[in-house]
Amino acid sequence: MGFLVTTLIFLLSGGVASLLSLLCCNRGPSTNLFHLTLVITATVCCWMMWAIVYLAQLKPLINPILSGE
């Protein structure tokens, strides 16, 4: 449940950031496309970093070694 909810939050924040970049930085079609590409790339990179950390904590590759004492 947490993975899906946070993914939707990233999608919504990426959409809002894309709309704000189009509204605030309207300087022509090629510049708008460049800004939109940067915002989408940054959103996807942040989501991938979060997803990797989340999944690594969910199922770690190395199990902790507990002492017998």
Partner chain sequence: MAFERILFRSTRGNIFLRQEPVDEHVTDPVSGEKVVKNAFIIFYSGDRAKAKILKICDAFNANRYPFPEDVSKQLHTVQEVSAKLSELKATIDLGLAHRGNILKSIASEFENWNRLANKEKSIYHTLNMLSVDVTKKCLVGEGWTPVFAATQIQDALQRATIDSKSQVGSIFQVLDTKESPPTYFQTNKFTLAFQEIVDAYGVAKYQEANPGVFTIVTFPFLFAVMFGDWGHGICLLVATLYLIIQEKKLASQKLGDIMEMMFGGRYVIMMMSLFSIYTGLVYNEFFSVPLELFGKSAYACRDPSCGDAATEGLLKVRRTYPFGVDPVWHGSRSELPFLNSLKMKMSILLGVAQMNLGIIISYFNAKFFRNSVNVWYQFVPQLIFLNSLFGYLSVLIIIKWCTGAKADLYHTMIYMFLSPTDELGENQLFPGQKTVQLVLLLLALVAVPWMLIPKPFFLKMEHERRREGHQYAMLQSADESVVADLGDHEDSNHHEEFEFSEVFVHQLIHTIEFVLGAVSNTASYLRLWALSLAHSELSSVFYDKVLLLTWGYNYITIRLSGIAIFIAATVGVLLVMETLSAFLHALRLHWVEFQNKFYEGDGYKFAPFSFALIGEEED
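This is a predicted model, so every value here is computed, not measured. Here the rigid core means the biggest group of C-alpha atoms that line up within 1.5 Å when the two forms are laid on top of each other. Residue numbers count along the first chain shown, from 1. What changes on going to the form predicted in complex with the partner chain:
Next up, can you give the form predicted in complex with the partner chain of this protein, since the form predicted alone came first?
Only a single chain is listed, so you will not see partners or other molecules.
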């Protein structure tokens, strides 16, 4: 689906998760910041993992050689 599109999807779902956490667990500014930190860190980690695996397969230098079974 393309790199940029999926990155946008990650960004949007991160935003949605932050809003959800603000809406349902609104317990003061310090706690909200804490929840936001967690959500953003998790989104960034998951995005990095996906992006790395995606980019590595974009223009590969080796191709799969089946084992012949």
